[in-house]
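Presented below, as structure tokens, is a lone chain in the form predicted on its own.
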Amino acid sequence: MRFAPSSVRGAAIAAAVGAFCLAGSAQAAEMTGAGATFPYPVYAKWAEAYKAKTGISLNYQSIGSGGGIKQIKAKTVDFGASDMPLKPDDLKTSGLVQWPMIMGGVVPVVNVPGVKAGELKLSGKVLADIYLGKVKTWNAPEIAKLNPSLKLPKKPIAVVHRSDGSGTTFLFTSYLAAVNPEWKDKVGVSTAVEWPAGIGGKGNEGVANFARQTPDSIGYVEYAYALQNKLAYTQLSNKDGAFVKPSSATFQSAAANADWAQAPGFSLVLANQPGKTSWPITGASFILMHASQAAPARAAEVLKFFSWAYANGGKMAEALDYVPMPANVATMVAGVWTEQIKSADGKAIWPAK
């Protein structure tokens, strides 16, 4: 499947990073999410727009998928966010109904002296290698081969990496894991892993402020955060062994042949994904609900909004660079709703009256 072409940028990303409460009126009830930081800035943007709308608020908490997982589980928010997409059985055992809400890049960033966004070139080997530790200068010879007209420090290489639970970590790790066969062994796929080298900071917003002002360094973010700090994005080496720089478009490329209906639970991870002009870090952000629903009003405002989204929300994703979910894709989500999320009594709460 193809996706339209992304818009201009819009003015701006939310300025707001961690939490945001936007007020409705007295007597809407406001909605609560929590989970992941890789969607936060689209969230924002569509929750701003629906209680202009609506009057409805929504008071998102940009925690980091593990903590969103953590929150739905325990039944303290009425969805979660994560951008690790959780294992069928995992969700039948949680009692948990999960689509995917929006898709975009992550994207490793750097802070080296006289490197613009876009110069620095590196594949998936030498990016793990950096992580694992091997690769410890920028002159090194693996990376000035790949940069032979850059002229790269003698110093250290200061890695930066989430300290939370995070689906970016997710994405991130499923790239290295693809591509380099000892970090598969020695590291592996989740969304906290033991990191051979480097410092933590906490969400999107703790890796790009440590890259911002750490000289030398190297970390991975979610792209609309990378743009917001102006921070120095690298090229990648995809599948096809292309240098490709991220954009929607690249994102839109890595997507476009992404097979929703095939997978259980739309349990889709796009690492790595062919196609020659395939960012090799794309990935979809995921909500998650109780499929039984103590408070079935209170689920189906939540559902409208996520509905209203979908319908009304693609452009002011593109703006963000990320990349909305095509319709069919929203369709079968909402045949999902319709199927899955019922009252404590068993009646079907979508579409709501």
Second form
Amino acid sequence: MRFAPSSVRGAAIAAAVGAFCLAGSAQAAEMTGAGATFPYPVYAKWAEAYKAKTGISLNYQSIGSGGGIKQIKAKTVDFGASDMPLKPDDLKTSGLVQWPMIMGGVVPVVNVPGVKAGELKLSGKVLADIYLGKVKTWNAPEIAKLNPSLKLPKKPIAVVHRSDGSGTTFLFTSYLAAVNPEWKDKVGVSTAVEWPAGIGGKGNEGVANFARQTPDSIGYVEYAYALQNKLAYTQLSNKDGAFVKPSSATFQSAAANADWAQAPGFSLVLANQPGKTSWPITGASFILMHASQAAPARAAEVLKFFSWAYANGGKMAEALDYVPMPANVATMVAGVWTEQIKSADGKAIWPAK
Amino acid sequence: MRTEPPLPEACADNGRTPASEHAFRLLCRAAAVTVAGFLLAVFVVLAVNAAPALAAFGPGFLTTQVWNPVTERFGAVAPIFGTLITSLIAMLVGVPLAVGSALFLTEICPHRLRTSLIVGVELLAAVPSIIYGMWGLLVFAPFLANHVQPFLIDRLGPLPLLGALFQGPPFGIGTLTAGLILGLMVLPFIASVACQVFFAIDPFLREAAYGVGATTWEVCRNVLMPQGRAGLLGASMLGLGRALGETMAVTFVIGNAHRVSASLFAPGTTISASLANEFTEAVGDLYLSSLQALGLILFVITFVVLALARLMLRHIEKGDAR
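Compare with the form predicted on its own: the form predicted together with its partner chain:
Below is the entire complex, every chain and molecule, led by the chain shown above.
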């Protein structure tokens, strides 16, 4: 027991120092945001680079999309972030402006002995049937037909899904609903759904862990997690009927085909986009800000950060396996800022001086 | 209700009470009122926030298993079932191990080892629950999946009735794993209180029993256990309270599926695991309200358990007095 008091004291000192540092940084200029966990790594990276350049820091709390929407509606933060786009009506009633900030892909991962990354081919319909519990074993004819050259075991499929509400699940279920009518009717699309089968892991890391540990399992994670954990991702057939592997290139192809200009409030889900080389489970993460700003100077600082991120954040995003928004979308977004985000007396805030 | 004891003679003899005594009593009373106030506030907030869900689903909330965020239909059966069953397993595993180790530490263990072992037990109680969760997920669950569950499924699965508890694919995670981890987690709590209980028993009783020729087993069974049962019950309730409310470790290993399954190997969920999983991303008022209704139910379950423990304790004390 002798060392315990000193370790307690050590912890207390560390906590005190931590609190002091927090208090110190609160003195400097700071933007606040809260929301989605999916884009958090890239926002953090941008914030670090932006702070080094301008001295303005970002306090982003990755509390989840639902929390982010609540916080921005309550005006406790400068911006909210959500993986699920709000519908145009919802934006109007709550007085919010929304735009896409960053994109990423979700990939199915399998742990089947002898099957390497990118070897297994699945169609959206079969993937949905697996998650519906209808295709139960790996040697089922539906899977065998797509993979004549692979020898798949006569074992039950262990289905792994997210247990927490998540933008990843939203993208995944959007895709399954788009390609499988039964999924659309029975389960639907949301950040959390009533899963017909399988076990739930908390967070991308939870699903990645289950998928890695449980033989004969299938799960779905963000692309970055599949790479980091060396999980065997699958190929998927896309809307044009071609089999594609997940990569920055196939995500970008899906994004390039997205028609942002025709989506009011940028409310667009990128699941199952057309294009021969498009990865079918791609999606954007969104930023939310109030249209009417009581503190225009502060809002302008936040918009400056996002503008800088559009212009300079691409490389950093790609290094983390995210997909930056195309330049034409960034221009469109800046137009929306000018048009919709106003100070209390009705003056446009963007472009900021 | 006991009345407030009179002031000690020393204070009362000159007919006045020192100000410090008054201040002390006031402070203590304020502390007690604050605690009670917090409790009441938690209950009120939970009840108010749970009201929309309870109004929408009525008593059906307690009897339906559906948990569908898309159609916004919710029922609490799966999490309530999971909470009770994992806590039951935890108690079945934790209490015998804890009492056994406490008896070893107080009666059998050589003196030189005793202190370090007791410190060890107390350190175990200080391990953060997420560590148990990660260990459960990364070490314990694969071990169960590879070595224990296939064996049990093969041997016990085909049995009638009992077999239903041991069927299904060996994922390694599920209700049983969560219950076992919880058992390990409550063990140090119960064991360390049980040690104190046994130490507190009058040494003369023990010496007298040994003096008339009782063996260690006889002393434990006929002297220590009956003497200490009120304390042991209290220790177990402390453990049960922890098991009912434990969140992180359970979330890691239970499989988080809103389903009631007969099999102990199947994934399930508990109230606190559901809250931890879904609260941050719950969109929609009815969804949030349903989660808070789960919280309210856990609050009530814990309250009932503690009330039952009180009743049992009173019963035991009455028995002792006779």
